[in-house]
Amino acid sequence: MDWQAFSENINQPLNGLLSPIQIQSAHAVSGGDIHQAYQLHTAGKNYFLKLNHRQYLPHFDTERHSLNAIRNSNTITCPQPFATGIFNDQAWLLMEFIDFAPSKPQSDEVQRGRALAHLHHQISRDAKPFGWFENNFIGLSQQHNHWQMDWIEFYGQQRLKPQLELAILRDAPASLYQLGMELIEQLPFWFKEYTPEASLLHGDLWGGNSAFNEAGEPIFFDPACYYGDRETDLAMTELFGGFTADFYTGYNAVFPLDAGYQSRKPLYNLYHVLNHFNLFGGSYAQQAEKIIRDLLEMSR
């Protein structure tokens, strides 16, 4: 990379976020699965740059938009997003680059989980709730954010079906379309006590997308931020692992969850599961239909 040229390049959209910067050295650093990562170096700070071809521009600016609302929410310490754009054929983002901690105490932890229910607390105003003003994406994979009244619905149809629709072309069994449609016609089961709020959500809140800076502040990043049932978020926390206990119990004392989250976290999580199928393959197909058909047993 020629970071002379890319200084001049970056900025030109900055648009006064920053007095202009001039890269004395850049190094790779980790930064997820999908992009390439830098840490910066100017004579005044640091910066964080993904890159990654053109056709990723628009992952950058949905996810900058996802960082603005969270920062705006003031209730997450997340990375700040400065610009956007191309230079020698290949997509950009910049952001502030924060040094993370190794450890977290359980102090850290409880703060975290308290974080967490702050953002859930700012609710949409919006006459139909549920959605976002665009469509952003999970991982590769494109997620549809068209504002609707009920959840439900919007569970179902943007959510589950989509991904069924994918799981098709990626060659999953007929059989995990056919008994996925069939739990959609049954989502109001899960439903009949419980009537969520449009929460501001992360989005892809697993523990790779948060961390702790070294002032044991909580980061939440990489987000895929819609409106929705908070629930959606903590099942994620719980997928892949990475939350303590203590975690849970700062969430629960600032809001606490509804009795029939354990019965609704299985669904929630079949959707990040498809996406894991359609993404990766294997055996997140057997893992999707086992998760479907347990659910239906549960809903006869």
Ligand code: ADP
Given for the second form:
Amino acid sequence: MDWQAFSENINQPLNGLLSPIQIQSAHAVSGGDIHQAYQLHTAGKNYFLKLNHRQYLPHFDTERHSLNAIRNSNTITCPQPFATGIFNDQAWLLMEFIDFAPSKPQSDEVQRGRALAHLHHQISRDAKPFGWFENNFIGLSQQHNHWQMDWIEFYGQQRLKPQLELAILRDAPASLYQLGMELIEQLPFWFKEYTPEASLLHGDLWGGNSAFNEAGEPIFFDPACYYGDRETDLAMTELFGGFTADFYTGYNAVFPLDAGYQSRKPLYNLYHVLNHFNLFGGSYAQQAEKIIRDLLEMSR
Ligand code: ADP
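Show the same protein again, this time as the form predicted together with the named molecule rather than the form predicted alone.
Whole complex next, starting from this chain.
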């Protein structure tokens, strides 16, 4: 990468950077699932840059919008996004660089749970409260966000169904689709005594998308925001691990979870397991089908 030419490109007024930056050197950062990432060094501060082919610009634009929404909520801390653009056929997203701490003290885990609960306290008061102002992405998959009044309808039609349809295109067994569609019919079973509110969600909260800065403050990144049931964020924290019991203690101290959360957890994680099949293939299809069969069994 010609960082000198790249500096000139990102400093174009159209990109809206408040002050021009001059990149002196760059180091690749590992750990991302999808994009290339760099730490950019300037005479002043460091920046974090994501790069990918130009077709990924919508991914970076929607990530920038989500980061801005989270920052505007004044609840959890996430990197400040500065600009997105295209340079030499490459899409890019420039944001604040965070110095992450190598390990976390226990008390900070409570704080991380409390912080997420404060984000979830941001409730949409819209007449059609579930959704987002644009579609975005969960990993590489499109995430549909048309505003809807009814959460059950939203979760069935805009979360589970599109993933089931994608799975068929990826040669998943027909039984996965059929059972999944049956499950969508049965969704009201899990909401007999529970009416979710439309909370501002991180949307992609696995352990790899949260860490602590050097001051011990919890940081959340790589969001795919929308307004939905906060239990979906909590369920995802449990899907791949990385959050300790203290995290949930902190969360519940601020915004206690409904007693029925445990019964809905597999229902909400099914979306991510299906998405994993659609992104990575393999045994995620069997895992998803098992979750669906167990859920259907429960509803009978
Ligand atoms: P991807 O969208 O490709 O999954 P991530 O947003 O997860 O990429 O970022 C990849 C890695 O870069 C993360 O695991 C984290 O360690 C690091 N990272 C993410 N955002 C920042 C940031 N603002 N400052 C410093 N490092 C970051």
